[in-house]
Every structure is written in structure tokens, then in C-alpha cells.
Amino acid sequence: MAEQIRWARTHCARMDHGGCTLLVGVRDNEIIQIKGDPEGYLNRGYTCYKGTVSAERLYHPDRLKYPLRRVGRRGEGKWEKISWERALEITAESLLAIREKYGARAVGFGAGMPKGLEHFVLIRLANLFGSPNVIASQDVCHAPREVSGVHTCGFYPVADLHNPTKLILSWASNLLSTSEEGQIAGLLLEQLKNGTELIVVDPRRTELAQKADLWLQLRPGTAQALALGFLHVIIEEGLYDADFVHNYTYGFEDLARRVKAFDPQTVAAITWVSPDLIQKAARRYAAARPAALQWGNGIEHDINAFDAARSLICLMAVCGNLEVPGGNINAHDPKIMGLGEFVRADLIPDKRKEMLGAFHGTIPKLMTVPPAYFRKAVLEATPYPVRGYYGMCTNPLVAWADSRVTYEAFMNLDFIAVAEIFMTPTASLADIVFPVAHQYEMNDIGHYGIGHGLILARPKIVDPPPECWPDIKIMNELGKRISDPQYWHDDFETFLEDVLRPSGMTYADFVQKGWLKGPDRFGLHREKGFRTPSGKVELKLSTAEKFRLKPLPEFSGLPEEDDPDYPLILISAKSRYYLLSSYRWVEKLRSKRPRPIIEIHPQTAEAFGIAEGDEVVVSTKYGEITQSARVTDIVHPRVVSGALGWWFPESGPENQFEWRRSNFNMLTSIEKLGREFGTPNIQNLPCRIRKA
């Protein structure tokens, strides 16, 4: 008699930032459905298509389930089967021998979007190792919002979509498609439903755009214009929140002649936006008392992103609505460990001295390595040589700017090793790759340190197939064979206590509880100040000259300039069906998305003779590639829309995967970097089409 289904609770991982609660059903230790919990704290039973199929990534054919040595040429493809032991032993002997010649800093500690606590454990391996270099894509995604944030108002402001708000503008973000850190649609809904405004700023017209009351399609690359234009309206109109720039702003008269050049006529020049337009959503924003800036990391995605994420915040402030409910917030942890004790920082005290943005000048408070400057440091030996890369959670052959450079220096490293699920093309070059447990088989907690005052339960579910390990677990014995043993625990989920040891509860107890949350703190400000140097919200930064930061936000020009060779401007859209890169293998999820698509506007597509599902050759001055027509008018005549993140697990390692053949990131250039930090022009870039 077959088991009934057992229904546990846990929360989405892996598949964006992750967040809805779930309720999965499983029988004789496989999951047969999922689906939203009505009473999840962040969707109130929403969940998207990803989140109901997401356990069709642990039961594939494909998938990897032992330890692999490379045996043949490197990307040739060949592998034979080894032990966990022998796995464990080359990497730790390769890793300590570049150690030993170059110095620890010559090895790079890899991670993608951080989804679990295995990215902090990561952190703390390359500091007990001795490297101050974490390699994430924190210079296109959080860190420009988040680090500005901690210099313009001492912390990252999110968006409190819990409390009622009068107005939401949704900036470079789109919930119904793709969340942000845990901001889910259906908090958004919920508001809308109650009579909230909604404005969009969007170069596509999104289905979060169609219910808006304001669409508001500027310019690619133009994102800061159009805030400062919005600060020109609201302070030349006296519309600001007068009592909260008087006490509690640094600078606002700076700012206020700063912006007295962007009046709507100048800004509707630059992005597109009509000068009444530009007019009516200042006003608008500056009258809702409060209103939530819900901002997307599209805004990250050039090399003007310090200006745009600026920008954005003083906008926040000096309409009010920083620390108000239904504002954006500080959000403040639960009692849970602090991420320092944690990843152990006391014990590399060099750290920011000797990382390598820290040569390159990157902000402050930015305490990963831009894959540019590791990429650099690899082919060039700048500032320093790097040898190794230790690499979980991500796939920086597709999802790195340039993919032709990141080729180039993964070629050239002398070791590689990469936990995955499934073969990628990055997996693909390693020289030891190591099967891991995926969500649903390991106990983990979701969104510790990532700046919005939670965390939640991820309990295990399901038994892993025998030989797959958690991230936790690898990085845990890596640990005691590459640093000193005393720091790393017998039993990899001890850490899973350590965090929630300050709060008294065990990990069994939280699992049952479901989520911590911090105290909410309005309006702190009001007894304790900003923690800035100045102690209020610097508009102008008072440490500008010290950091060599620009004191004020400001529009220099466009990204990359136009170029008539190149008459087209190409962005892209994350899809709602993958996370980038992952997930391309998932049969469910590439039966909805099978081909990688490039959405062009009807007119667009007429005068290249381009019709629906055709093959189309996009270039840019940097490479081209082959993706399929969807002619659609939700981008402008002068945009095309591609997609992110392609490769064809079909085509087999041996031919790493056709990487090259959509791969958007062989469009994209490292050549120009924002300084602040080291962000490439992965948007807003210069191109053509032809029919394939």
C-alpha cells in the first residue's frame, strides 16, 4: 500500500532570492506537488511556475550524483568518477600548493546570488584560508543599492510593501515576473487591491507596467536623469518634506543647484519621458504620504550606478519617506549571530587593504571582488597573480560581462574546482567538480545577511541521492583540511545553531516557528540620528573627498555614446521561467521558454524584414550572437529586449554547452568600468539586428 503524502512547510531557494512559503507533498521520499502557503509572512500563498515545478531539478537523469576528476584537456569534457575523500584530498593539496608559492590572496572563493547560508560559510572558508577574495556579481546586483545606501543614509533602504502605503513607484523592477530580495507579488497585489497608486519606471511595458497608473518608459541608461528630473519638479515646486530636510538632511541646498538643470524639458530630452509626464509623477510621489520606492537591480546594470542608486535614495529623502511605515526602511535583524562573527573577520584583518577592488578603488563597504578585477589579476597578474578558483552557485562562463575574457582566464588558471548540480558550461572546465544536495534535501536558512530584518526556515524535505553533499558540508571539510580544523564544526549544521543560538531557539524550534524577524525601529532617526558621518541623510557626501566619490548624484551622459553603425540600444529581461543561467536543463521549465527570444517592436522589425520566430543575428561592437524574433510593441522602435543567461545543456560538455551561440554576455564589454563598483555596461548598449 503506497504511502499517503506527508505535507511539510518550507520556504522557496534557489529559484530567484527566494521567499514564498510552500507546503510540499511528499510520498516515499519523493515531492509529488507544491503550492503556496496561504499563511507564508511574504506571499500569502502566491508562488510563481518556478516555485510550483522546482523539484524537477533534483530528479533529472542528468543529474550529477559523484565526485568528478578531469582526465582529458580542459572543456574537453571527459571525466572519470572519483572518491568523496580523493575529491576532497586534490582540491585541498591544489589549492594549498598555489597557497604556498603565490599566497593565499592567489585564490578566488566564487559564489553566485546568495540563496542560503552555504554563501556566508563560503565567505568564512576564503577568510580562514587567508584570501581576501570572494568573487560575486555583487558589482551588477544589491551592492550598488545596498553599499550607497550605507553611505548615503547608514543603511539600505527597503522597501516596507507590510504596512499600507499610499503610492508605490516600482523602478527598474517588475514582482509579477521576478522577485528582489524577497519582495514578492503578492505583497504588491495586496496593495494595489486596497487602493494604492502605482507608477512604473520601465523601458518595457511589463505587466506590472499595464496596471499602473503612470507608465513611465524612458531611455535605457537614463535612470538617473529622470530622478534628478523628479528632484528639480518636487524642490523647484516646494514639494519636498521641508521638516525632514531641514533636521535631518545633509546638503540639500547642494542638491537643490545640482538638479536645477534637470527641469523636464532637458530630462524628456534625454530619456524619452514627456516633459507632463516627468511633471505628473513627481508630484504624485512627492504628495503620497508615504510612498515605497520598490527598486529592481536593473538600475545596477551600467557603470553609472552609484549615480542612479544616489539618486534614487535622495529622492526617498527628501520626500520623507525614509524610516515611515509604508516607506522604505531600515530593517533590522532578529537576535541572530552577526555576519562578521560568523564568516570570522576578525581573523583576516587586512582584508580590505588587500582584496583586489581594493587596488582598483572600488567604494568602501563593498567587501567582494568584482569579476572583472579577478579576471584581470588572472590574465595580468594585476595588482597581484591569482591561480585557483574555489566555485558554488554560479556559472560565470554566461553569467559574467565578456564572456570571452572569462574564458580566457578560467583557461589560464592553474585549478579550478566548482560544487554544482548539473554539468554547466563553467563545470565544464573544472578540474574537480563535486556533486551537491540541492533545496528540499538539506537543512539551510534563507536571507541571513541579506539586509531585510528575516530569515527563514529551509528544512530538509527529501533524502539526497547518496552522493550529493551540501554546500555547507563540502566547504566544511575543504575547511578542515585547508585551514585550521578548530574553526570548522564535526557536524556541518552545527552552523545552522550558531546563527540562531543569540535568539535561544534551536534550529528544530525556528523550523517549527518558520521565519524570525526583526524589531521594526520607525523612525529612529529621530532619537539616534543617521548613522553617517554627519549623523543626518547626506544628499551631499560628507566623505566624498576622502573615498574619492562624486559628493552628488549626477547625469555625465549615456553609458556608451551612440554610434550610428550601431542604431539600436539592447537591454535585457530576466525571464520568469529560469534564475540566469540555471535551470535551462528543467524540462518543465524550458518546455515554456524553450529558445532564448529578442522582443522587437513592430516597426523595428518590419524595416529589418524581420517576422515572428525567426532567427536573428544581434551584434554590438564587442560580438554578436543568434537569438529568435518575438515581435511584440512592449519596447520602444529603438530597443531591442534580449534574453539573459543561454546555453544548451543538450549540445554535452564536450562541446561546453554551445555557450557561445546566445549567450548575451558575449555582447557585453569589461572595457569601461564604474569605479565605485567595477560595474560594466551589461544594459543600454549600442547594437544592430539582421535576419539570420
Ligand SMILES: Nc1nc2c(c(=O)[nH]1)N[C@H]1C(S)=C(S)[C@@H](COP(=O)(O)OP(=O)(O)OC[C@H]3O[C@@H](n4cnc5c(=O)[nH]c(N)nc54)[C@H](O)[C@@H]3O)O[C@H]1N2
Contents of the next structure:
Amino acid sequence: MAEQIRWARTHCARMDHGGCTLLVGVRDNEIIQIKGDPEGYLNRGYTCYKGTVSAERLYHPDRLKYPLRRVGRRGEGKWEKISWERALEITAESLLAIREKYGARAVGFGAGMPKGLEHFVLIRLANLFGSPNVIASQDVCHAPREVSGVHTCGFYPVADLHNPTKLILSWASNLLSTSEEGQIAGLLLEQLKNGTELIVVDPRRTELAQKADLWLQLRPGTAQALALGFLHVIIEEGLYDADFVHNYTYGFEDLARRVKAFDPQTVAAITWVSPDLIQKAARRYAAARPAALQWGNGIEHDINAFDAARSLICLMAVCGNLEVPGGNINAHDPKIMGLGEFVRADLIPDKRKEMLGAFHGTIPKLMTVPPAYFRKAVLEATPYPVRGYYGMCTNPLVAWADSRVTYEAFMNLDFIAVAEIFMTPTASLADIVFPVAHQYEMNDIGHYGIGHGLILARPKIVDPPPECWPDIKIMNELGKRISDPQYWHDDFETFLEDVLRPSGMTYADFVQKGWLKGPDRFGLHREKGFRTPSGKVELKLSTAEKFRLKPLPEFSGLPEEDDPDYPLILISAKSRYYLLSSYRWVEKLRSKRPRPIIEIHPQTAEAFGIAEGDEVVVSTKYGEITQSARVTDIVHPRVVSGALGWWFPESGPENQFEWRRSNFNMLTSIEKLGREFGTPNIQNLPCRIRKA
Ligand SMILES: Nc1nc2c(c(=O)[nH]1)N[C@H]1C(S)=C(S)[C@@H](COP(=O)(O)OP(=O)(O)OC[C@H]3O[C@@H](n4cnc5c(=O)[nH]c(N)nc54)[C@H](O)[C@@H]3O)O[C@H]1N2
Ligand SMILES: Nc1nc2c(c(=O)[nH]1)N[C@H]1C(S)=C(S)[C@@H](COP(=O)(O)OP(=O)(O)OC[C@H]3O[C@@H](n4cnc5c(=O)[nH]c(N)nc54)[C@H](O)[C@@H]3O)O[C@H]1N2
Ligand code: SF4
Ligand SMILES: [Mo]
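Just the form predicted on its own so far, so send over the form predicted in complex with the named molecule.
In what comes next, the whole complex appears, and the chain from above leads the way.
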């Protein structure tokens, strides 16, 4: 007789940054239904479609189930099954041989978007091995916001959607599709239902833009000019919080001088937003107290990311919205183990000097290596050779800018190990592939280190296939072979207990409770000032000279100059059905979005002779791909919005799943990089289109 259905509570993960509390129905070790928990802290019953079908990931017949070793040429797609013991041994021997010959820094440890606790175990592994080089996508994801925040006001100012706010300024963010960092769409929708005003700055008329009181359809890549325009209006009209500015900011006079030139007419010419709308939006943001600025990836995707982030923090500050409920806050962690201690940063004191990024002058406090510099090191041995790679939770061949260079670099490495749930374009280039246990199949802690002051329990609900191991277990065993075993545990789950120990809780207690949040402490600056060298919010950076940073935010031009051969501007946005390049093989997701879609305005489509559903060749000066046309006026006539993260699982590993055909990063390049974060232009590129 079939077992009764059993319901378990956990938190969604690995479909975006995660966060919704889920009720998961299980029978006979199989998940048969998933729904939102009405009592969930972040979601109160909300889920998106991805979350509800997320268990499908576990049951695909082609899921990786055994460790594999490459036979044949790299990338040929020929594998043999091997034992765990053998796979770990080969990996350890290969990495140790590289360390012996070139030094520990010649191995890069690759992580993707942080998915769970394994992210920090990877950093620990790198540190213990002795390599300062953790390669991550922070160049285009969150570092510009976080690190610029730390330099400007001493913390990463996140929008507080938990307390009532008068106005939400959504700037290059699309929470209704992305729920990023646990800023769940449900939280935002609830605020709107309660009458919160909404201003959206986005080149696309997103679903969120359609709900907005004001929508500013800016020219892609001009966020910093628009923000300086807002500051101009607010400062010239005296709408700023004079008390806060006087007591808690440094360099206001200089900022005021800087923004003088950014009058609404000038800014309108750069950003395409009318002077009237700029004034209106700036006045409303300044008048609403508190107002929360929810910023997103769209400001971090070109070489000007630092200026964009800096100008927006200045905006929050002069309007008195920092550290107030319903504004932009410093979310304090609960009493858990600090990240530095967890990753054993103490064991690698020279990290900052030795990291690949540091040689290229990246900003202090950026502690991962921008992928562009990793590939340079592999291909040119500058500033020193890098020959080995261990990667997990990432698919660089599709996710990093300039896939051609990524391919060359991976083909050039001496050794590659990849931990994956499914064979991907990147994994297909590996020497060893480790099959992982996934969400629902292992105990995990979410949102550790993400900066919103919250950790979430993600307990195991079903058993994984017998030979699939959690990433943490893989690294715990590899760690014993490539570093001092005393720093690793008998049982990998002890890492979960380590994180929680300062709270006085066991992992079992934590699962019972579900989540842990730090204390709400607003207005701490009134007692202690801001944690910057001047003790104030540094509108002008007091450390600018020392760190070779721009003291004031500026607009130094478009990320790429206009080019008559490429008359359109190419952007992209995350798909609500996928996570970046992940899960094209999950049928319930693929059926919702079977093909990569490029959005084209009706006038533009007509001018180029393109109809709905046509295959379209999209080119930039760097490359060319094909996607299917959707004719829609949600984009500006001069802008097209392509789909990112595409590869074709059905095409097989011998073709590396046709990663060239529709992959957005065939159109991007690492020729030009923003110095602070090594950010390439992965959007806002001149392009052209034609019918295939
Ligand atoms: N052009 C362009 N490029 C972009 C972006 C963009 O907007 N445009 N976005 C950028 C951003 S914001 C980011 S964060 C990066 C993301 O870059 P990545 O994180 O590298 O991208 P993903 O496609 O999410 O790759 C994740 C891989 O991890 C695997 N995976 C999932 N769960 C697990 C697990 O539990 N264990 C292991 N070992 N593997 C797992 C998935 O199968 C998938 O192959 O991409 C960046 N690249
Ligand atoms: N469904 C889903 N959810 C996800 C992800 C996913 O792939 N799919 N990825 C996760 C990850 S890794 C991240 S980092 C977050 C990202 O979360 P978001 O930041 O919300 O997502 P994006 O879609 O990258 O960008 C947001 C908006 O920026 C706009 N934009 C593009 N260019 C510009 C510009 O030049 N200026 C301005 N002002 N706006 C611009 C886009 O039109 C888009 O609507 O989402 C996470 N959640
Ligand atoms: S919004 Fe994110 S956390 Fe919530 S169900 Fe969807 S994928 Fe999961
Ligand atoms: Mo991201």
C-alpha cells in the first residue's frame, strides 16, 4: 500500500536566491507537491511557478548520478563511470601537482551565484589550499552595490520591504520576476496594496513598471547620469534632508558642485527621460520619507557600475533614507559565526595582495576574482600562470561575458573538476565531474552572507540518489586530501552546527524555528556614526586618493560609443522561468519558454522586416547569435532585449550543447572593463538585427 503523504517545511533554493517558505508533500521518498507556506516569513504563502515545480530537477532521467572521468579529447563528450574514491584521488593529485609546480595560486576555485552554505565552504577550501583566487560573478552581481556601499556608508544598504514605506523607487530591479536576495515579490506587492507609491526606472516596461505611478524609460547604460539628475533637482530645490546632510555626511559641497552640470535638460538628452519626468520623480522621492530604493542588476552590467552604485547611495543619503525603517538599512546578522571565521580568512593573510584582481587594481574589499582576470591569467600567464580549476554551482561557459575566451581558457587548463547536478556546456569540458545532491536532498543554510540579516533553514526532505553527494561533503573529503585534515570534519554536517553555535541552537533547533534574524537596529549612526574613515556617509570618498578611486560619482560617457553600423542597443533581463543558464532541461520550465526570445519594438521589427516568431540574427561587433523575435512595445524602438543563459541540453555533450547558437555572452566582450570590479559590458551594447 502506498505511504500516506507527509508534509515537511523548508525554504526554496537554487531557483533564484531563494527565500520562500515551502510546504513539501512527500510520499515514498518522492516529492509530489509543493506549495507556499501561508506563515512564511518572507512570502506569506507566495511562491512563483519555478518554486512550485522545483522538485522536477531531482527526477530527470539524465541527471548526473555517478562520478565521471573524461576519456577521449577534452570536450568530446566521452566519459567513464568511476568510484568516488578514485574521482577524489585524481582531483587531489592533479591539484597538488599544479600547486607543486606553479604554487597554490595557480588553482582557481569557481563559484556561481551564491546558492547555499557550500559557497563559503568553497572559499574555505581555497584558503586552506593556499589559493587567494576564488572566481565569482561578483563583477556583475552585487559587489558594485555591496562594496560601494561599504566604502560610502560602511554597510550594504538594502531596501527594507518589511516595514511600511511611503515610496519604493525600483531602479534597474524587477522583483516581480526575480525576487532577488529574498526580496520576495509578495513583500513588494503587499506594500503596493497598502498604498505605497511606486517609481520604476527601467528601459523595459516590465510588469512592475506597469504598476508604477511613474515609469522612467531610461536609455540603457545611463543610470548614473539619471541619478545625478535626481541629485541636481533635489539639491538645487533644497529638498534634501538638511539635518542629516549637515550631521552625517562628508563632502556635500563637492557633490553639490558636481551635480550642478546635471540639470534636467542635460540629463534628458543623455537618458531620454523627459526633464519634466526627471523633476517629478526626484521631487516625489525626496518628499516621501521613508522611501526605499530597490536597486538591481541593471546598474551593474557595464563598466560604469561603480559610478552608478555610488550615485544611488548618495541619493539615499541626502534624502535621509539610510538606516530608517522602510528606507535603506544595514541589516544586522543574527548571532552566528562570522564569515571571516568560517572561511578561515586568517590562514591566508596576504590574500588581498596575491589575488589576481588586485594586480589589476580592483577595489579593496572585493574578495573574489573577476572572471575576466582569471581567463587572462590562464591564457597569458599574467600576472602569473593559472593552470587548474575546481568549480561548483556555476556554468561559466554561458554565464561569463565573452564565451569565446571562456572556451579558450577552459580548453587551455591542465585540469578541471566540476560538481554539477546535470551535464552542462562547462561540465562537458571537465576532466572529472562530481554528481551532486540538490535542494531537498541535503541539509543546508540559506542566505548566510547575503547581507539581509537573515538565515533560513533548508532541511533535507528526501534521500538523494545513492551516489550523489552534497557539495559540502565533496569539499570536506577533497579538503582532507589537499589541505591540512585538521580543518575538516568527520561529518560534513558539522559545518551547519558551526555556523549556528554562537546562537546556542543546534541545526535541529534551527529547523524547528525555520529562520533566524538579526536585531532591527535603526539609526545606529546617531550613537556611533557611520563605519567609514570619516565616520560619516562619504558622498566624497575620503580614501579616494589612497585607493585610486573616483572621489565623486560621475558620468564619463556611454559604456560603448554609438556606432552607425550597430544602430540598436542590446539589453537583457532575467527570465521568470529560469535561473540564468540553469534548468533548460526541466521540462515544466522549458515548456513555458521553449526558445530564447528577443524583444523588438513593432516599428523596429517592421523596419528590419521581422515578424513575430521569426528567427533573428543578433550581432554586436563581438559576435552573432540567433534568437526568436517577439514583437512588443515593452521596449523602446531603439532597444532590443535578448534572452540570456541559453544552451540546448537536447543537443548533447559532444557539441557542448550548442553553447554558441543563442548564448547572449557570444555578443559580449572583456576588452573593456570597469577597474573597480572588473565589470565588462554585458548589456547596453550597440547591436543590429536581421531575419535569419
Ligand atoms: N550576459 C549576461 N551574463 C550574466 C548575467 C546577465 O544578466 N547577462 N547575469 C550574471 C549574474 S547576475 C550571475 S549571478 C551569474 C551567474 O552565473 P552562474 O551561477 O555560473 O550561472 P548559472 O546559470 O546559475 O549556473 C549555475 C550552475 O549550477 C548548477 N547547480 C545548481 N544547483 C547546484 C548545486 O546544488 N550544486 C552544484 N554543484 N551545482 C548546482 C546548475 O545546474 C548550473 O549549471 O551570471 C552572470 N552572467
Ligand atoms: N527568475 C529568475 N530570478 C532570478 C534570477 C534569474 O535568472 N531568474 N537571477 C538571480 C540573480 S543571480 C540575480 S543577481 C537577481 C537579479 O535581479 P534583478 O536585478 O531584479 O534582475 P535583472 O532582470 O537582471 O535586472 C532588472 C531590470 O534591470 C533592467 N535594466 C537593464 N538594463 C538597464 C539599465 O541600463 N538601466 C536600468 N535602470 N535598468 C536596466 C532590466 O530591464 C530588468 O527589468 O535575480 C535573481 N533571481
Ligand atoms: S520566488 Fe524564488 S524563493 Fe520564492 S518560490 Fe519562486 S524561486 Fe522560490
Ligand atoms: Mo546574480
